[in-house]
Structures are given as C-alpha cells and as structure tokens.
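Single chain ahead, by itself, as structure tokens, in the form predicted on its own.
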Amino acid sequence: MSMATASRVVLIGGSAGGLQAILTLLPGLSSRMNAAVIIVLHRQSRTDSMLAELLSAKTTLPVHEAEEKEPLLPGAIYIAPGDYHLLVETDHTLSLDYSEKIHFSRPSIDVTFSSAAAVFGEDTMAVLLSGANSDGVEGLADVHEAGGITMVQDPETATVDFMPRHAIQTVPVDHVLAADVMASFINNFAGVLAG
C-alpha cells in the first residue's frame, strides 16, 4: 500500500438495512483500488467495535475504525465510529466530531459526505443505501454539485426504501442500482494502484 494520502474517496452511507447493503457490496471491490472508502453506517452505541470485523470478513482491503488525524490511504476501509461524527480534512486526515445530531444520527452521513466533496471535489464517488430517514440526502446534493458521482441503492432491492427513494427525489443521481452490482461501478472509479 502506498503511503500517499488517496486522491479518489468511495463514500458509502447507510442507515437501516444499510448493513446487509455492504455486506453484499463489500466482496466485490478490487483488492487493489486506488481509492479511499469511507462507511458511514447509523449505529446503536459507541461499543459497537464488531462491526470492523464483520466487514473484514467480506474483503481483503484492510477495514478499520477510523482514528482522529488518520491520514486517507488509498485501498484502506475507514468505519465512522459509533457516536462521533467523522469528517474529511483539507490535508486528507480525518477528524472526529462531537457536536449535536444530526437527522437523530451521529455519525452522520451528511456530516461525511459534505466535508468529503468539499476537499475532494470531483474524485468523490458517494453512494447512499438502505435507510428509514433523510440522512445522506443533503451530503450527495453536495458531492453532486462538486462534481462527483451519486449513486443510491435501487429502492426495489433496499430493506427500507425511504432514504434511497427520499435521494432519487430530491437529489441528482448518476446511478441507482441494486447492491450487489455496484462494486464493479465503485472499481471503475476508483482506478486500479499502481505496481
């Protein structure tokens, strides 16, 4: 893995049934993407540290909870932390946030996503999944008009279609597609590393 911080970020957000959505995304994303993927997953609790493993059971990316400072490394899974917002810095660390709710929700996929399209611009591909609130919809808007690429879970295949239907609304988005034909949008996007 290079050391370089990544110039591309893969967002992905998801609220309930957004879970099972990742679980059936995750063993198709390329073991040498050149990009850095960021979920944001509403959670119950800040205890809630299985959640690392049980994606690192369905990819060989190294997945971890992401740390304040942590530098984005291309090919690495970064998880927000229970609790906590997580946000994209200018120099391409991250911080944690804990500052009020956001939609009920910390983390907050707004929160991710717009700080991340803000820093990224155009190299941020943000993609919305199952979920019962409107959480994430503000953030693509952002990542759209920056110039990345939206994509959001076909409704007809979400456990709970309210946010992805709620997205499709209200927000330009480039791709709706069911789960488990994404990764191979993802990899394309996120371009291969070198060597």
Contents of the next structure:
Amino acid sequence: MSMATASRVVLIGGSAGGLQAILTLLPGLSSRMNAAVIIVLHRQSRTDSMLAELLSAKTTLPVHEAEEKEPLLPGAIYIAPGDYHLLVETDHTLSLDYSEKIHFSRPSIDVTFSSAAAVFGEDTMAVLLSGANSDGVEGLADVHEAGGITMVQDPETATVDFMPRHAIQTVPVDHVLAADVMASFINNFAGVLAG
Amino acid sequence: MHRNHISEQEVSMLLNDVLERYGYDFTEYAHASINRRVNHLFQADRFPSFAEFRYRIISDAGYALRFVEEITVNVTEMFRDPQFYYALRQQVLPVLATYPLIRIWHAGCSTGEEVYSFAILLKEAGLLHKSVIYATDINTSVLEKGRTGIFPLSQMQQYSRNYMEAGGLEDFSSYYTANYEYAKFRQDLGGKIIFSPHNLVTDGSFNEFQLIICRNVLIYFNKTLQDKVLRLFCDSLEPLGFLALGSKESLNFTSVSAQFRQLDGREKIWRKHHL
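For comparison with the form predicted on its own, kindly provide the form predicted together with the partner chain.
Every component of the complex follows; first up is the chain already shown.
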C-alpha cells in the first residue's frame, strides 16, 4: 500500500490569539485542496485532544494530531502535538523531537517552518498569525530563502500584534492579510486535487 | 538574516566520518532532527566553513566526543508525563512486587531525572531494596551527572507538581537536600541505580529484565533502526515483562507488535506475551 505524499505544504503558525485566527481561516479552505497543511500552535499541552476536535468542526478536511513517521498526504491537516517539536523529513514524513524549547516554546514554529522549507523549497507556503513572542520569524526567513511564499496576519487585525509586526519588520513578507481573507490565497497556492 | 548552513549531504558526510573513526553510528537517525542539531553546533562553535568543522571532528577525538554529546538530545524532567508514572504505580509495580529480585533497564536515561523518579516509586512501594536499575545512555557525560543525583533546585517546584500528579503522597522535598542552587537526591535512591554506557545502535543485550523503560529515544531513529532496537528490547525482556515508551511512541506497525499487548488506558506501556 503506498499513497503519493503531498508535493506542496502549507504551514500555519500561531501563538497567543493564533487559535482565533485559525478558526477564522479554516472554514474557507477548499475540501479538495492539493497540499498538506501543518498547524503549529503554542498552547498548554493538556488541551491537546480537544484541539483536533475543535478544528475538525471548522473544516471538512481531515484534522488530526501528527504522529511519528507518518506521511504528509495532500488534503490533510496535521497538528504539532503539545510539548514536541514537529519536523519534516526528506521523504515527506513527519518526525517528533523533544529537544530544548525555542523561544520558550515546544512545539516551536521555527523548527517546523525551517525543516519544511528545507524539504519543500518553493512549494512551501508559511503563514504566521497572532502572537506575543518571536517564534516563527526565523522560520519565515528560511521559507523565503528557499523560494517559498510568506504570509503574515495583518497586525491591525491580530489579537496580539507583536509576532506579525516583528515578522514584517524582519523578513520579506509576500502577503499581509486579515485571517478571513487568507483562505483563498492558500487554496490558490495549494491547487486542487485531481478527480 | 543570512546564516551559515551546512547541507544535509554535508551532515551525512560527517556522520560517516564519526562512524568510521569513532564507531558511533548516527546514520540511521531521523534526518531532520539530527540535521538541525549538527547545524546548531556548527553555528554555536562558530566554524567559518564546513571544511574546518569536518577537519576538527576527524582530527580531534575530544571534539568528536563533544559532537556526539551535542547532537544527542538530553532534555528530560522528573515524573515527565505524570499520568505515565501513575499508571506504572497502579498497573506495573504490583506485578513487579511478586519477584524476589526486580531487574529494570532504563535505556537512554540521559541525566537520570526519570530514573530517580522511578526509584522513588519503588521506594514508596517498598520494593527498592530488592531492585536493581540499570540506567544507560550513549553519552557518558550525562551519565556522570546522573550518578551524582544532583539537579537544579530551580526545577523542584515543577517536579514536585509532577510528583503529586503522579499520585505521590509524601512531601517531595523529603527526597533531597537543598544546597545553594542544587538539590541532591538521597543516597538510598541512587544506591540501587547502576549508571553505565550503552549504545542502542551497536551494543547488544546484557541481561534479562522485567521492565524496560525507554522514553523519547525511538523518535530520533528511522523505521529500520526503531525495529532493530525494539527487537533488542523484546529479546531482553522476560516473558510477561513490561516495555514502557514515550507518550508519542508506539509498537504499532513494528516487527515486534505481535509479541506485545498494550495495557489498558492511554499510557504507552506494553506487556510481553508468554512463551
């Protein structure tokens, strides 16, 4: 049994206020999108089982917490588990990592963004949402350097504007958008599943 | 934000060097994580080029040891995932209690915080006096830390909370003496722990155990290596022995899964079949 893994990836990272933005953009994602979606959200690790459920209610795409060594499939949404870093491997599978926190965070947005950029290159789109710390900015820089597309939540619309503002000041950002208009850009990048 | 990177190909050259020169085999580790750690070390030690980094590793055995120590992950805590320890207390210790001598292997123990945690469980169940815990790791300097039983005092508040959530009933601070910035754990806990180097990739079995604990080590290996190490664990367990892994690790879809049955509940604890 072998299924073709995703050839494009959409990365979504958020911290304080990020969940709200994700809940806003998810319903707009096409049910036939042809990219894997990875969500890295800072949170208390205890709320894990509820998070997948909460996000599932907002989209028809399948959502689940990422598992060790599972392949990235097109049209599926993966959530980085609480208290683990999530990395993308060359063969388009996922691996977990329990190393030091980055910017006081595990999962770290930087870790996932950077490792995905190294594998997917220009087929990467990275979206950075509301938050109060600096995680994700270096990851966005790596996505940009690899030729991928960078998108940041419009600070004016973010619950906590520090993270998006810091990103815009530091990294070349392709799109600055409110969460409710992000989905069409993501759908456009992700393409449509055949059949 | 231009940073000096070394490529995945260069990383694999280094791993081959380390294997050929020093016998440490990282070639079957999951790439993304090891790639990140090698790059981190490359930047932290400020090498101007890959060639100089490589030359240093090949020519300086002391530095090569630092390389090995830095690219292995050594993040741990006491009573990590308290529910896991609660399950050990409830479901595993009563079975271990029936043995005259309890042999436990904690593989990949890092600096030993989880080993001391389990020693506390054994102590409270009245089993520590008839137990031996072999705590092993590839990294000899973390073992040295474990042997001292001295951990930062700043962590004790968190550890005490974990201990309570794991079903602990005592005053956690009764297990250590605080001295300046450090907490030194009681001699009777450490006295039953044998810290010793062991490389899961290259070394074989060294005893038969009733319980093997190996948490958040397999996530760093590729599938092939995971299978190999799980077979080593399987061969090192007595019939009806227990295997305990990290909270995101599993025996599903591995070559040993048919020989184990997972205990009831959410925890990653399996019991080996009879025969």
